[in-house]
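The chain that follows stands alone, in the form predicted alone, written as structure tokens.
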Amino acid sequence: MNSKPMSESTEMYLKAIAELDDRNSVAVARLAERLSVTNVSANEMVRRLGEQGLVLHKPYKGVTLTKKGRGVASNVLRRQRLWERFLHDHLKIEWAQVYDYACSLEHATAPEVTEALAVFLGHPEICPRGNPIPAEDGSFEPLDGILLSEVEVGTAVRVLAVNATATDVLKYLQERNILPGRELEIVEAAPMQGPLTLRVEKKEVALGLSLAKFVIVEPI
């Protein structure tokens, strides 16, 4: 892809933009929040990425990946999600922790190792969180779902994927059984941006709208 390896910070920023939304603009403030950095730091890094032709930044509108940036991001996501699959399926690491551990491995994984890992795993198409694993050429089939936060009351849905990355958030969802493949029903939506009440396997649980935005579902 590139003869000169990208820095770890560059890869992290590009991956974060792709995870948040690789087709539409991502607000710099949202990117900063995702990476736990200040807005000043995020703006400076975005400026550098723009100079390298990896992103386009329109003030007050947000950041989008260029074709070059999307290629790098897809490569990082491939490594990340293959490692998630290995850690979860073969080392039996807890679902809520595999993302964090995989992050530590992705930046030190050579292309030959990545492809050997893909062969070993049988070329999986999704990671344990349900998100698509890009192919070797960077392509992948986007999820055809909607955010849980947008589902109407009374609707039954199946969880397709969880797009959260913070271990505490993943742990919270895991403890409430809001995992890929689970079926649930929206029982109630509290007014004034209040929490959703969900029925998950005959048990009712509450979930704030901010967390519901991490959960991608499909009607059943």
Contents of the next structure:
Number of protein chains: 2
Amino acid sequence: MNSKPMSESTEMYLKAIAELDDRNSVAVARLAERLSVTNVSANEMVRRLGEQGLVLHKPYKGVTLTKKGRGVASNVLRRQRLWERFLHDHLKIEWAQVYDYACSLEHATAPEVTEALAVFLGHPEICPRGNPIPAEDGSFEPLDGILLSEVEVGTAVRVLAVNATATDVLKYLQERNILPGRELEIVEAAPMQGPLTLRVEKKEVALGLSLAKFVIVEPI
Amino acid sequence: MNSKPMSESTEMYLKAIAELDDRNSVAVARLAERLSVTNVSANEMVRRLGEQGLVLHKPYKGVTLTKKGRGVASNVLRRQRLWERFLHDHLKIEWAQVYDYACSLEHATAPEVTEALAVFLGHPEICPRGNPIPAEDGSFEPLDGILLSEVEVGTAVRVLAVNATATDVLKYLQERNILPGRELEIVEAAPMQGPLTLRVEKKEVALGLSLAKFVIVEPI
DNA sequence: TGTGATAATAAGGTTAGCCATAACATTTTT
DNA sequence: AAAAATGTTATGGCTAACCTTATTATCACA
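After the form predicted alone, can we look at the form predicted together with the DNA?
Every chain and every other molecule in the complex is listed next, the one we just looked at coming first.
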């Protein structure tokens, strides 16, 4: 086993790559953006991660997790999402804030605690945001849904997951009832990358395309 | 409110002082010992804490928490001990390991999470090691017991709390059933700072004086 | 094919928290 | 009161992650 403790920073980078990754690679600039660091810092860190064999960086082509890196990332996601469940279901913390609080806890959680937590929670399979919780061995089945931003006008869909992580974005979506499990219909899509108009819970709401990219849905 | 986030290191120092403190002051060397850093490092850190108004350091006389420092320390202890309760009562984690795991979690816990946890746990008053859990405002009533090392031979006592923090020490005590709530009798005290012989749960066990100093008891 | 946008690297700086070694100050013990 | 033990400060060094500014490399498109 090569389970030397990873630094918090390392874990955050690997997790961010896993969260952004569409099974392909992630631009270092996207990474920098999500982690709120400069491009230069992200590049430095990516180099370090590469030296540790956690990622593969092809300059100008993006970063990919190695097998080892993916393992660590799954593990982080598992801890993160188990804590999300606990905070939401048992501590009754507001949906939009759960991600953020869980994020702090995840780095402070030993394997034994993680597994005890999983048992306590009854081995949940998805987190409050709708994402699958990786198993202890890192495996999980990816959601098969499509981005809300790519749905045709007139379609009725059900929200599978919300992939945003910033609390303010989550709050915004929560206020508009765009939450896992809810059903909605695309009423209109404004031209020129304009906002969508959705019918949610009998009300019409407008949603910018960039936010719609955070929402994963399936047709119903 | 002066609640800028304290660094993990700062929290650990303040907590250590609070845990060692007999309402008086703590030698910097004791602090260094408990935190496993060199004396030089501890002195440096104490200087920094002094500059922030968290402690008072009288050279050669020890460190004392200021009002502000004590407030922060109480807060850390509250988080620590609430997590201990959770890990022990709900996650069923072994008594001796709870302190250590809780220690990592405490630094990653926002006030809102702390209070939600307190509610979830039903506002417990003592941690699994027997120590009082400070209230949200930092107040708590100190235990009034005496050190096991100072009890007269022949006395029967009840364990109130175990003040050790190192997992191996806790394991050692756990194996010998020296746990909060247990009753025991001092059978013999070897001369020259020698070990105590105790009767615990009908068995006799020997316990070195330095370990006995971790155990707080009350006569019965 | 050249040009503007984007990505990467180079160079030098900052901070917190640690380390070792050595000198100096004080307290405690003899 | 001197010696031994202990505590403190001074110096100089280290590391991980960040930063800024400037330069260079590559890509993508007109």
